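Next comes just one chain, in structure tokens: the form predicted on its own.
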Amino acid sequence: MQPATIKYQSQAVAKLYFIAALGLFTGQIVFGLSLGLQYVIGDFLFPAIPFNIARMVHTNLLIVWLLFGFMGAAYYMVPEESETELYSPLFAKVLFWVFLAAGAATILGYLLVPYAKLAEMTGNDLLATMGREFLEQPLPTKLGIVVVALGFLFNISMTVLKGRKTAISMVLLMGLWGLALMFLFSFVNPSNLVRDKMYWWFVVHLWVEGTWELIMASLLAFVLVKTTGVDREVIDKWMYMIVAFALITGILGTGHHFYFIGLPGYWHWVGSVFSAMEPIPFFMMTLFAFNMVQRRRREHPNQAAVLWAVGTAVIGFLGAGVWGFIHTLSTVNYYTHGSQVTAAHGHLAFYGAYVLVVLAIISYAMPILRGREANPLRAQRVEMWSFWIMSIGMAVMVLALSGAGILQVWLQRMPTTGAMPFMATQDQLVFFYWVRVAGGVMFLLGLLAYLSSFFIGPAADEESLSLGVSTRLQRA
């Protein structure tokens, strides 16, 4: 492969964040697999790692590794988009180690200290913020996240302000600032349960169906600009339309979480209508990706990155769009809310929309950070296989969870008389849970294949061709 160098030396900071993201991603999948086994082998790893602790670690690692991925992507993209060095590479490195240490300490706290004791030790009595799903982090960790986020945003914003402003960098900045501002609602924990759930959804929903979608759109646009050579103006127009629809439907679509928590009944209509429209920006993203690839002006040597980018659009549409629509109408959600149908949607949506886009930017940027335009062809073949193995593994898990959810609703929630008790229903779902474990094992194998691709060198004939090209370039 032809040698390549990064355009701005400060982009090298991104490599730290990408490596950490991939390491934490691996940890998340290992804990997810242990959770799947605990569904069918109730005392698996008990009492060392109870189910509630394993689930906390699984979901918290998901959030943290995606944040590392977003930060690494921003540190790589913004200098190139702004045509200037990062405002402070040293500050970015310091924040990396602070964030990594805080994350590691928090996970160790979950695993080694009873959760109630951890809350007592970390000042939860001063400002009660613990105990809510996805926001289980102790108060010092939440404060640390705020400090790291503000430092990161200062660094990125100052870089954008002193350099060129592009649509990609501005949409990215808007999404990152929105992410940080929405997280502040995690510190609001009112005694009224309805208000508590409403503010909680301000964080969770307006992250994954609001500000994160802006980040995803900018990352996808950047990778497609670099790998297809399509005019930036064309990509910018598509991105503006996608972002507009994502914000309109995502913000008002929050209403599909307000159906049955005590808020006014008009949310049944607002949530149903705008949630039903949420697949539109994802469908537009699919059209966008295929349109850009068809109109490409160059055959980029990194075809693996193109595959991850197109996969983001397609699987994001299926997970966030189709599987989201399946149970978003209030009359359907009445039966499916909190069932395994919800788990199926959540897994496929996160994988398609966010996991794949982070892997796409890593797939594009890491070879350049390592001094070459793309990975060797042998490595790219392994990487492409990893995409298909992970995607098929995820499909197996999602179909199993969907089947489990449909049967769960039929047995436990739909009958007006003689509904099956919860635990008796769970016994009827064991087959689906075993299939989910098989899908999880397949996904882990795909991830290991992806990680192995970084250690695969070029074949002998490929190496000779690369050396020949380098020699000709030096003579020229």
Given for the second form:
Amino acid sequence: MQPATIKYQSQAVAKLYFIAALGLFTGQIVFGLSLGLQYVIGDFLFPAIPFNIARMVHTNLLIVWLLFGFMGAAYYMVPEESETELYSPLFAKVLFWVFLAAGAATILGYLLVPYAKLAEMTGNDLLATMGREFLEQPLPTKLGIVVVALGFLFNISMTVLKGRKTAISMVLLMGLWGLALMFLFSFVNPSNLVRDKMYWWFVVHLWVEGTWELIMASLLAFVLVKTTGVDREVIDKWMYMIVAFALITGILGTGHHFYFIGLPGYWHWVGSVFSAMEPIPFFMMTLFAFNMVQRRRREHPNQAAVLWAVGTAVIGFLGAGVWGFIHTLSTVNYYTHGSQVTAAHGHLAFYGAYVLVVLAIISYAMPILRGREANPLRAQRVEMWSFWIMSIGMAVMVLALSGAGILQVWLQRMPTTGAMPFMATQDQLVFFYWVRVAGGVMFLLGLLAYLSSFFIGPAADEESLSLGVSTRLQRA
Ligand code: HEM
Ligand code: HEM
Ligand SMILES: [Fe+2]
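Could you drop in the structure for the form predicted together with protoporphyrin IX containing FE (HEM)? We only have the form predicted on its own so far.
Whole complex next, starting from this chain.
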């Protein structure tokens, strides 16, 4: 492959963030597998790592590594978009170590100290913020996240302010600021359970169905601009439309979480109508990706990055759009709420939209950060295989959970008399839970293949061959 280097030296900090992201991703999947096994072998790893702890580690690692991925993406993209060095590369490095140390300490805290004791030790009695799914972090960690986020946003915003302002960097900034602002609701934890849940969704829903969508759109647009060479005017128009639809549908779409938690009845209408339109921006991302690839002006040597980008656009739509829509109308959600249908959707949506978009930017940027335009063909081939193995593993998991969810609703939720009790129903779902484990093992194998692709060098004859191809392409 042709040698290539980063355009701005400070982009190099992204590498640290990407490596950490991939390490934590691997941890997340290992804990996911142990959870899957605990579903079928009840006392697996008990009492060392009980289900509730492993679950917390699995979901928290997911969020933290995606945040590392978003930050790495921003540090890579913003100098290039703004055509200027990062405001302070040193600060970006310092914050990296702070965030990594805080993250590691938190995970060790979960694993080594009983949760109630951890709450006691970390000042939860001063301001109670712990105990809510995804937001289990002790108070010092939450404050640390705010400090890191503010430092990061300062660094990125100053860089954009002193350089060229593109639609991609503006949308990215909006998304990242929104992400940080919404996180502040994690400090609002009223004792009234209805209000507690409402604020909890302000974080969780307005992240994944609001601010993160903007981040996704800009990462996707960046990778597509670079790999297809399509004019920015075209890409910018798509991005504005996606952002507008994401916000119009996503903000009031929060109502799909307010159906049965004690909020006024009009939310059934507001939530159903607006969230039913939420698939639109995800579908637009699919059209966007295919449209750009069709109009491409060059064959970029990094075809693996194109595959991840198209993959995120398609699977994001399936997970968020299709699997979201199936349980979003209040009349359906009445039966499916909190069932395995929810878990099926949660997995496919997070994987398709956010895992894959982070892997797309890593796949595009990492070779350049390592001094070449694209990985050797052999490495790209392994990367593409890993995309398919992980995605098919995920599909197996999601179909198993969907099957489990449908049977669960049928046995436990639908009957008006003689409904099967919760645990008796779970016994009927064991087959599906084993299939989920099989899908999870496949997913882990795909991930290991992906990691191995970073260590594959060119074949003996490939160097000269690929140079020949790229010179011919340049002449054409
Ligand atoms: C990439 C975007 C999305 C992600 C990452 C995502 C993820 C999740 C997760 C993890 C949950 C479970 C939360 C919990 O209770 O612990 C959830 C719930 C839900 N999601 Fe999404 N989602 C996305 C987009 C959507 C969209 C577009 C729709 C609708 C079209 C939707 C509809 C729902 C509904 C109705 C629930 C509540 C399920 C219940 O009542 O149990 N989601 N989502
Ligand atoms: C990139 C891949 C993955 C992502 C994005 C992911 C995401 C998530 C999310 C968002 C939740 C909370 C879901 C909810 O409450 O609805 C969750 C829970 C869980 N995940 Fe994963 N996960 C992944 C891989 C895996 C793997 C490989 C397994 C293992 C087979 C697994 C097993 C589980 C289990 C058993 C739970 C707990 C579900 C429950 O409480 O009933 N996950 N995961
Ligand atoms: Fe939602």
